[in-house]
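Shown here is one chain on its own, the form predicted on its own, set out as structure tokens.
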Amino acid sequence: MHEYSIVQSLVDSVAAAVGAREAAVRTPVVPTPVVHRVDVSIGELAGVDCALLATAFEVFRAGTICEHAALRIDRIAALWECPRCHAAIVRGGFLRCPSCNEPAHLAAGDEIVLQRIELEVS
């Protein structure tokens, strides 16, 4: 089950984050941040069950900076497209450009990223 390490991953890049900003923000010390929510887009082709990658955040949380943040989970559906003349291949269809022949490339769909992280700062 890899979805443990995409929490790890997730709840570092989170804390890394926050981190930033707080030394951006150059402050005299102030308490952590609370962060309440976390935000992620995952593509449907990114070979991760969302269901699982709840479960394991709602496990791998205790004790970290999302301890207190709820995980949401947007699903982004594969694009297909063709390289040269950008149109988009429907969905189910034969995986080449109507129009040019070329072979589509995937636009979209794949990817795994953290859109956005709602915090409470002091």
Second form
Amino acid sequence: MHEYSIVQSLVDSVAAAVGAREAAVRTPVVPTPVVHRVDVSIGELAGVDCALLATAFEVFRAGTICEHAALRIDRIAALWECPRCHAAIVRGGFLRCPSCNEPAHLAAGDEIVLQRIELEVS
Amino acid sequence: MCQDCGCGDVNLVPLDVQQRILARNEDTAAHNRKHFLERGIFAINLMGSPGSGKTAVLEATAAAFEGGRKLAALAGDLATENDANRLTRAGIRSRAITTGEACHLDAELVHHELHHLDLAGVEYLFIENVGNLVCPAVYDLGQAKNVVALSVTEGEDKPLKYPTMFAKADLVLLTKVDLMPYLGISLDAILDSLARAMPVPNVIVLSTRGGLGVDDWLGWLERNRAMAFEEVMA
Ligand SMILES: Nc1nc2c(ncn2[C@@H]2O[C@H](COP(=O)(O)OP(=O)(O)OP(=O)(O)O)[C@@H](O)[C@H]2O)c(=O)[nH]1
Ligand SMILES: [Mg+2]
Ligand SMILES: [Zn+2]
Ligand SMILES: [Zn+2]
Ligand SMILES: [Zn+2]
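Switch from the form predicted on its own, shown above, to the form predicted in complex with the partner chain and output its structure.
Up next: the whole complex, starting with the chain shown before.
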């Protein structure tokens, strides 16, 4: 259940991003904005269970900057392709290009990325 | 106005971040990697299911090198120091990393223990991860190579069920092959599913009972260490 440690890193990343924005805007009088939504992309081969991640977020967000935030998870499909001719290589088959005999390269599907945050600013 | 929940009159301001969530772990892993490169240490992240034979492989490695190579190990375990004790008895300078709740090692845990381990002259550092086919693959530790111990008793389709682990493996040690005759499992079926999960399906068929494949494994280690440090010198 490393989904809890990923949520911990996610909340830290959100806090850092919001802090950086605050420093740039330089309006210390205004209270820290509420985080309304957090968008992440999780690759199919990233080793993260999205349902567990959502549950972990529900539990862990209390008392953090993400307390009132919704989590939106964008699941990215695995994409294997030939590094030479860029042909897509069918999942479930051998991970090697049938034309070039090159080992497949994972072009997408292993990402664990904080894409964007939506802040409530009154 | 909020479109998502209709909560009233707040302005929603988007903030583009596009940052890897485990960036901190990756920075620490890069720091570990620097330690290893500077000291000529070839570090292996040894992963696999509980009981797949990780510690047994390391015991056999120490015996086969006959003290001719300086080996060190960090042994990750949820609760005990058993593996570190076994490795120390086998002649490997070892420390335990007890993770408690955590199902995997991370770069910070490894970094902390590194500075408690006498690394003078060490050529190979084996980081035995917590027995688990999912979580350890997610966290870079700063290793040069990922090695997965897969025992023949686990069935032929594990690589297809745990694709993340095998997609990241540089080498699979197919362990306990002395048990094959009792299992009615086919080697070809295991190799077939590995080739559907690993772009470069490097496999060494191995048994610590009788020592089949141990020489191939030592050869792989020496070749890959030499290549790793040639690249640095170039
Ligand atoms: N027959 C046979 N048994 C083996 C072999 N390698 C390991 N074993 C046995 O398998 C069991 C588990 O081996 P370990 O080396 O402790 O496995 P591990 O992966 O380190 O286990 P954890 O660290 O607890 O996840 C032990 O009882 C070993 O004696 C082998 O090549 N052949
Ligand atoms: Mg062990
Ligand atoms: Zn986990
Ligand atoms: Zn091709
Ligand atoms: Zn350090």
